[in-house]
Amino acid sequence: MSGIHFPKNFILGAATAAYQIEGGRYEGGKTESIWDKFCEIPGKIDRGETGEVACDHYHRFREDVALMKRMHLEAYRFSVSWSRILKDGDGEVNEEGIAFYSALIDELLSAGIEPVLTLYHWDLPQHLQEMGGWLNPESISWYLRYAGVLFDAFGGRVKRWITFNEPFVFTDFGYVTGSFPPGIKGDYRSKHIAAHNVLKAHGMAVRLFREKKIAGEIGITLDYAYNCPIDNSPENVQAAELANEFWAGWFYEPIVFGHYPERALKYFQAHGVAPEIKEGDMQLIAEPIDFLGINHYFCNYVEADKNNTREGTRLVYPPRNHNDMGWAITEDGFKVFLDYLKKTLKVPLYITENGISLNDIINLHGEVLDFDRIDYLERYLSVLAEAIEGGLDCRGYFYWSLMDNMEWAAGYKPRFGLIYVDYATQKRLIKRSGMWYRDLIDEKNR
């Protein structure tokens, strides 16, 4: 018995993303996305990696639906890959596309999990990427109509609809870091633009969701890595309230209160890198939704930093455990974070990735016996579980991931899954994380 208590409407499912696990690179009318391009350039992706391949889920979805059931998953949010259902992204429709989605939703139901539908998740299509990508303003156009075939097309069958995944990770590591496509390095401006015309798409997409009379909810997921004060003293709070601004914040106020972070705003202005502002475009951003989702795996601690002339913080690195990927394991955060959400949150909230990355291996038995993994879960969602007993209007968590899959950039070493991928084999195995999900999953229902 895990000791951690849900409602019982609370929903416990697990996500993955398109390009992580469905390989078929040139299967079934699909064409071109900026990340089948990107993992093509020389040092990229480490090891040389690709999603050719990936975990083949495209040809192996009944069997993933079947090892879900084997988990007792209630919900199953992944994506759709835009490449599929629009050839080049603004040509005729893919029926292939549209035929396997349609399949995979149908075995879903089916198998009696719900299907939560992400309609991005990173993948743009290259040939839009080559017209300009989120940087020319045609962008929401060129979403809307994507948003509109897959309301079309799965309206009334999937009941919960996310518009983007996570705007600040593509935006800033596709014009900042470089790390993700278009590969741009130090560019804040492009940033802001490609940020602000994601934001608007994302708004017209709710306002085209309403129109026409979907049945179900529609919302977006942002990341938060929240930034936590060293201690309380007032200088280090205000400096973790402005780090705040600068990082997820500049895409949750928007969202939630209807304005860009005041302190962020006037820096990036004068330094001429802010987006450009139009009448209305802020009404649009804050088109109201039904929910927000929240991927979180982990918060920063910081401290205050007159030589920052920006956010005004350093960060700090107390003694903590770290997964796989270096990332700390902060569940004490984690309690702060979801009393900011509880205060400033008027909408329902999905946790809608939480997760570890572990060196996983099967052992002479053929088990994963992953209790790291497990020790992770038990910290977050007791974490969870006691505040929503404190009130906070949590619907539904989803582990990420799955399964093991690409970790972008990262290429295939991070394994996240709640269920083993051999690669070369594509044999699968749930671990023993994945079979104690499935103990919690049960104690809650009985």
Given for the second form:
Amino acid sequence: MSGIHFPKNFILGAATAAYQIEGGRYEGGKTESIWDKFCEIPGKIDRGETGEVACDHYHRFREDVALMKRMHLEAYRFSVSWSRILKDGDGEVNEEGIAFYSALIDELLSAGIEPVLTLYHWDLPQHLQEMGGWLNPESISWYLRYAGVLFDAFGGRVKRWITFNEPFVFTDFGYVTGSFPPGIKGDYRSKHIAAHNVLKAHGMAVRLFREKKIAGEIGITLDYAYNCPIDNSPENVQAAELANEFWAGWFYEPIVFGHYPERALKYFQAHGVAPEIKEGDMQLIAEPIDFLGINHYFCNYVEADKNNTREGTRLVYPPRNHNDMGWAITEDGFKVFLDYLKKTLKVPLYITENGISLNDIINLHGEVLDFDRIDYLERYLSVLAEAIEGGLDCRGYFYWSLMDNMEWAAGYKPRFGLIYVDYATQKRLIKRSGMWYRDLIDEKNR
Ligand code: GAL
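Given the form predicted alone above, I would also like to look at the protein as it appears in the form predicted together with ligand GAL.
Entire complex below, previous chain first.
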């Protein structure tokens, strides 16, 4: 017994993304994506790894759905690879690509698992990148056409849709840190232009979804590494608020409040790196959604720092447990963050990602005894369950990830899965945490 109590209609599932698991790079009429290309550039991905084969889910999805069923998962969040659906991203519809996802959806439905579809989890078709990618205002129409094809093909069978995964991460890492494609460094202006187009594309897709009268719900997934003050002094509390406005708030506030955070906007305008905001843009971005997805892995602890003339804070690293990527385990901060969400959010919330990577090993008895992952789940899920009891309208939780996979620029070393993947043989093994999660689901439904 976990002692964690969720309402019966609360959904417990797991998540993945196309590039991280599918493989099948040259198969089924797929054209090239920016991640296919980026992985070929020496030095970009740890150990030179690529998603060419990944978990070979493209061929093994039936086996993977069977494993989900063994774990009693109630929902599965996956993403569609744009490059499988439209030739080069803006060409003809690739029926083989549609057929692949159609078969996956049918397999899930017949296993009693709800499919939750993310339209865009970072793998832009390379051809569109060559035409300027998200910096090109045309990107909004490219995306809209793609969204329309998916709505027509899977509408009715898929009831929950997510327009974008983590626009902060792919624009910031794409144009500021340079660790993701297109690999540009220090270009805040491009980041903000790309992000503004992405947010507008999101709003347009929501409108299209309504026009087409698709039965179901649509929302967006934002990442939010919440900044907590290191103590309760007013100066640190205010500093943490400002840090949130400059980071995740840059995306959260337009979607939820209908405007960019004022202080951050002024700062970016003064530095000539703000996006151009045209009449109607903010209404479009804040087009009413049915739910908000939040991906949350850790909190940052910050204090006021006068020398930082941007967001006025300094990161502080309190002594804590960390995962093997160095991310702090901060369920106490998660609690504060959920309170912020409860106060500000007017639509239902889903935690669409949360999880931990560990250096998992298969023991002599052929088991993966990942007790630290169970501990992480206990910490985060008990905080979530308590918040729901306290009135937070959160309808579901998706563990990241269903299975070990290609962790972007960090390659295959980080293992986030509830299922262990032996990449040499493609054998899967449900970890102890996966069985713990199954028991939690059973407990809820009892
Ligand atoms: C998220 C991302 C996932 C996964 C996860 C773990 O930012 O959406 O694709 O990589 O982080 O790092």
